[in-house]
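Only one chain is shown below, in structure tokens, and it's the form predicted alone.
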Amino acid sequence: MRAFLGDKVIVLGVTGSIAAYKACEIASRLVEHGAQAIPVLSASAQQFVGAASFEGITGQRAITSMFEPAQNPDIEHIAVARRADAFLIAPATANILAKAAQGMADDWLSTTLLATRAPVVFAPAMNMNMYSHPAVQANIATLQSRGCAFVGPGSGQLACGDMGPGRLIETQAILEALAVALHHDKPLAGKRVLLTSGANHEPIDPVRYIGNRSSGKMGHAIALEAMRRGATVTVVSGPAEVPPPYGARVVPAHTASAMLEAVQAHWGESDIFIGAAAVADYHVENPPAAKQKRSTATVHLELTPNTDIAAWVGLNKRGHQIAVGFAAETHNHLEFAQEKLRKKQLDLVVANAVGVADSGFGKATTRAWLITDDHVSAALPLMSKEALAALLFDAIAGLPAGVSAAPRA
């Protein structure tokens, strides 16, 4: 996330919801990822949280009033509106949504929202009946039509005891929505990306399985980068330490056969397939329905090959579609990746090194090569998986296939 938020100026608007205390965590995470967070507290927010907390977390003066004595001109609303890379309103009450939708300007935050041309992200938090009220929904629709982004709300038990939508969404989801909003260029708008991510768990019996060490980190990075570039993303996800990002459509698929079935269901409507999952090559034939008790005898498992998902996609892609695979290898990286490209009729293969200390399953960084029919890249320097995802989409944009064609209707 540092790659997206580092060195960005984020105005964090905090309004008068019981969830205002959670904005302290949001501010902390913004700073952790290298952003300069400028806290702005409405008068109602100050009934729940204090300016000193935000100033201690961010190292920035908290803005609490339009008319503060000896006000620093650097925090004057027009100056901040010009400096800000994005505005994040979290929590966003029904009141601030109404003000922003109707163009009211009666305090520092609502005034500056009118003055800024930076992206604006609202994270609503309120009672479920308030959230579902036609007036609130109309205000949300108005703001969305003007380009404002919304993240959440989450659903669950609210402070008032009601059950339903209205909770402030988790901080990670808010940061992901902010990362998407900060990417102004949307070259993949109108495109559909189908992605596999995570591991497969092939059952041995109801409580045991054959699996692998995939964490889902690479799939998360690819899905987030695709959304940052404007694509609609469907993630067919096996078990993963890192779930797909907020805003992606998620189809759970624990086994290779379930993952294949999901890919087959969605490939026809997709423009780009990226196989980032560590798909199981084999499954146990006829696993027993009951847990097998421990024994001193040697256990023999009969393993049957799974259908190759990437090969199925390559065989069934049409002219405008692009199919990308990953080749996770411990050795002979280029040779095996080129063989995969050819045999599976893929447009691009990412060869990545696994089984080493700084690259592969569960690691934050990776060593990789990008391979197409007519080009084999030099070994890329050690980089974050987010950086590799960006390079991957740059490479996809350069392919001769149809990703540069007009978006489908």
Ligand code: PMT
Second form
Amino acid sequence: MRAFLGDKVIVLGVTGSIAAYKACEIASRLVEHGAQAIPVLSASAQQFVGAASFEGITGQRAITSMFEPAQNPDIEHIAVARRADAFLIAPATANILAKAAQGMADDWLSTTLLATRAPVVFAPAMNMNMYSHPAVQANIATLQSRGCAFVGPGSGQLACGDMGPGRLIETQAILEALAVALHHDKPLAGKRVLLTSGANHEPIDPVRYIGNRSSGKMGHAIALEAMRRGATVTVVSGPAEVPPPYGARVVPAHTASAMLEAVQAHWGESDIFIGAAAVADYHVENPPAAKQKRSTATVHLELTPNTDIAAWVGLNKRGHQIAVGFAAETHNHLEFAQEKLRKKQLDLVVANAVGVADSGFGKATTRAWLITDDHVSAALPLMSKEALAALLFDAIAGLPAGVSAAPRA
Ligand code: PMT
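Show the other one: the form predicted together with this ligand, since we just had the form predicted alone.
Let us now look at the entire complex, which starts with that chain.
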């Protein structure tokens, strides 16, 4: 997330909800990722949390009123509105949504929301009946039609005891929505990206499986980058330590055959396929329904090859569609990747080094090469998976086929 939030100026508007205390964690995560967070507390937020907490966390003066003696009231809100890379209102009450939708300017935050041209993200938190009220929904629709982004709310037990939508969504989802909003360029708007991510668990019996070490980090970075560029993203996700980002449509698929089925169901409507999952190459045919008892005898597993998903996609590609595969290799990276490109009829293969300390399964960084029909990149420098995802989409944009063509209706 540092790649997206680092050095950004984020105005963190906190309004009067019981969830206001969670904004301290949001402020902390913004700072941890290198952003400059400017806290703004509405009058009612100050009934729940204090300015001192936010000042301690962010190192910035918290703005608590339009008319503080230390500032020039005519200038400061305009200056901050201009300087901000984004506004994040978390938690956002029904009141701030109404004021923003109506263009009211009766305190610092509502006034500055009118003055800014930076992207605005709202993370609503309120009672479920308030949230579903037509007036609130109409305000949300108005703000969305003006380009404001919404993240959440989550569902669950609310402070008032009700169960339903209204909880402030998790901080990670808020940061992901912010990362998407911060990317102004949307060259993939109208495009659909289908991605496989994570590991496979092929059952041996009801309690044991054959698996691999994919964490889902590479898939997460690709999905987020695709959404930042405006695409609609479907992630066919195996078990993963890092789940797909907020806003992606997720199709869970634990085995290679479930992944294949999901890819087959969604490929027809997609423009770009990216196979970043570590798909299992084999499965146990008809695993027993009962747990196998331990014994001292040697056990022999018979393994049947799985259908190659990337090869199926390559074979079933239509004119405008683009198919990208990954090759995880310990050696001969380029040779094996070129063979995959050719055999699976892919448009691009990302070869990445595995079995080294700083690249591959579970690592935050990667050593990679991008291989197309007519170009093999030099070894890319060690980089974050987020940076590789950005280079990957730059490379896809440069491919001769499809992606630069007009979006489908
Ligand atoms: O999730 P992380 O911890 O971040 O790790 C990321 C990663 C290392 C898993 C990822 O970057 C990666 O390289 N994924 C592909 C791993 C892999 O299975 O490579 P492979 O060389 O075995 O397979 C090549 C390609 O064929 C892959 O696109 C794979 O999805 C695909 N494949 C493989 C088998 C199969 N039955 N069907 C497939 O489509």
